[in-house]
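Take a look at this single chain, the form predicted on its own, given in structure tokens.
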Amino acid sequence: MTMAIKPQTYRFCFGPWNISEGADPYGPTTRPTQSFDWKLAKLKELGFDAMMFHDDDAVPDVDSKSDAQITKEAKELRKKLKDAGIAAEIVAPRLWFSPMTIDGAYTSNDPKARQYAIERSLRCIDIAKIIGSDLIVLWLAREGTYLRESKNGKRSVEYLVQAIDKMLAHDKKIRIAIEPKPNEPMDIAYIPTIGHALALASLTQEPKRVGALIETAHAILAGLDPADEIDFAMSFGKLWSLHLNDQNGLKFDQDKPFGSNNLRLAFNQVRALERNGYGRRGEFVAFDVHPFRTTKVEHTVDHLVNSRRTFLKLVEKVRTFDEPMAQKYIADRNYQALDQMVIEHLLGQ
């Protein structure tokens, strides 16, 4: 007798930066800044389970503070999260704002900048440990070049491995998830895809502790299907976190609500998560989305609510998809019928 597998349930999170003020490179903010306490209360009110952090979301102005002050503020945050019943999902060192990282962080040509990046990353690990997260995310925002002749690609990979090894040695319990992106803010990044991220992991001293975070928009910017990236990472057991959003083509990183631009692409991402059992080991579904610039104050969090609503509706669509019929079409190589079947299923017909 075969026992039915209980469908997984999902836990959701977002970060403080996902409630943004509407500024863009061409214009000012369109909404007032909300305090962290307001955002935490709103996260709890909306029924989300965890919050993502950059190191300076957890401890503002982290570079200007002593280790003792960082510890004190991190403990205060831990208490706030505990009182709210909210977990800390990930912590990421924000290395792209500092004047030290103009030419890169871990891969800068300046050894002082590389040392700064490593030291800040170790502080980030300490913060994560205090607030209860064992997952450090590395978005390698400035690890690339504006001019290829300005850096040595092989040496840059070696710098990245050296930095990750120092992080792994600093705390034997943390895991590191690399979040790839092909460009922006750098012209061309060294780690543009999940394949690159996992290859980099294999060069570290403890590859089992180095995995990946996939973001929908970043995969699209690399010209890839996010569902394929999910399948690839999960084939290695390396998808440890996830940023779902949407993207209108090969433009700047738009962070649109999940499913906003391409519902079928979103359907296939959820399908990949379902068939691979994402979430069964405690992984969260995070929405790295931003409100449209035109959004009014009273609708500040709608993009988050809508993204989760779309995700859960697509879970229903995946679980009610007529898989036996699909397999018949596949066996007959009748992909026209399969194509129309998917379209009609998404249309509710």
Second form
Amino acid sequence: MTMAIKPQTYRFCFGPWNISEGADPYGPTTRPTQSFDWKLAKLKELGFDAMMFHDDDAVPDVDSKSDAQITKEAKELRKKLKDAGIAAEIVAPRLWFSPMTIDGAYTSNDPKARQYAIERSLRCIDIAKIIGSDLIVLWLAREGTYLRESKNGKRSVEYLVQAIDKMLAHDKKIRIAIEPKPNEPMDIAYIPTIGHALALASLTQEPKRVGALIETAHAILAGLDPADEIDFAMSFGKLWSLHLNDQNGLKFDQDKPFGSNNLRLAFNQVRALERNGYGRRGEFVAFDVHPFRTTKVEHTVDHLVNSRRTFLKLVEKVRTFDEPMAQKYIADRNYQALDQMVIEHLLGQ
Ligand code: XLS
Ligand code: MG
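Target state, the form predicted in complex with D-xylose; input state, the form predicted on its own:
Once more the chain from above appears, this time first in line as the rest of the complex follows.
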């Protein structure tokens, strides 16, 4: 008798940057800045289980600090997290602010910039180990071009592999999750989809320690279905982190609340997570979302509360979906009926 698999209970996460102040390229902030401690307390109060970090969220102004100071501050953060009962999910080197990475980080045409990016990434690994995470996320923000003649795609892949290999050699336990995105801030980025990310992983010294993170909006910006991207990554056992959010078409990255634009896509992302058992190996569900600029200060965290609420309601929708009926329609190739059945299920009919 096959044991019924216990339904997955999900653990949730967000980063300090997800409680943002509303600035955009055309206007200033609309809400006051909240302190890190305020954000950590809110995360716990809202029932989230982990916080994700950039290296300079964990150790502010990390570039200006000695290794000893970095260690000291990372240990202070570890204590804060431990006292709050909050895990550190990932640490991502924020390689897109420094003047050193104007023309790219790992794939810059300037060898000094490439060296800076690798050294900062190794320090990011040291920070992650101290605060209790074994997972580094590489969102390759500036690995791309505004015009393709300025770089060489094959050389850029080689540079990326060299950089990842240096990280794998720096610590024998660390795992790397590549977060693909097709554009922004670059005109075109080098690792735009999960397929590119996993192909890149296969070229490294230890492919089993290189996986991926999928973000809903990034898949949509690549013109792809995020649920398919999830299924693809999980076919390789390489979906190690997840940024759920939403996106209204091909424009700037909107980081909208989960389900805010594409409820059907959100339903199918949850179906993909459920059928693949995402979370059973300790993976978290993170919401990489921002409040609308119009959001009032008293609603500063509602986009996170709502994203988690939508996710849990969609888990219920997935688990109450009449799969046997769906299979009958599929066997009969009656996809019109199947389509309507999904719509009415989501409408609560
Ligand atoms: C930006 C990325 C970023 C990473 C973390 O588009 O999604 O938020 O997830 O730096
Ligand atoms: Mg993200």
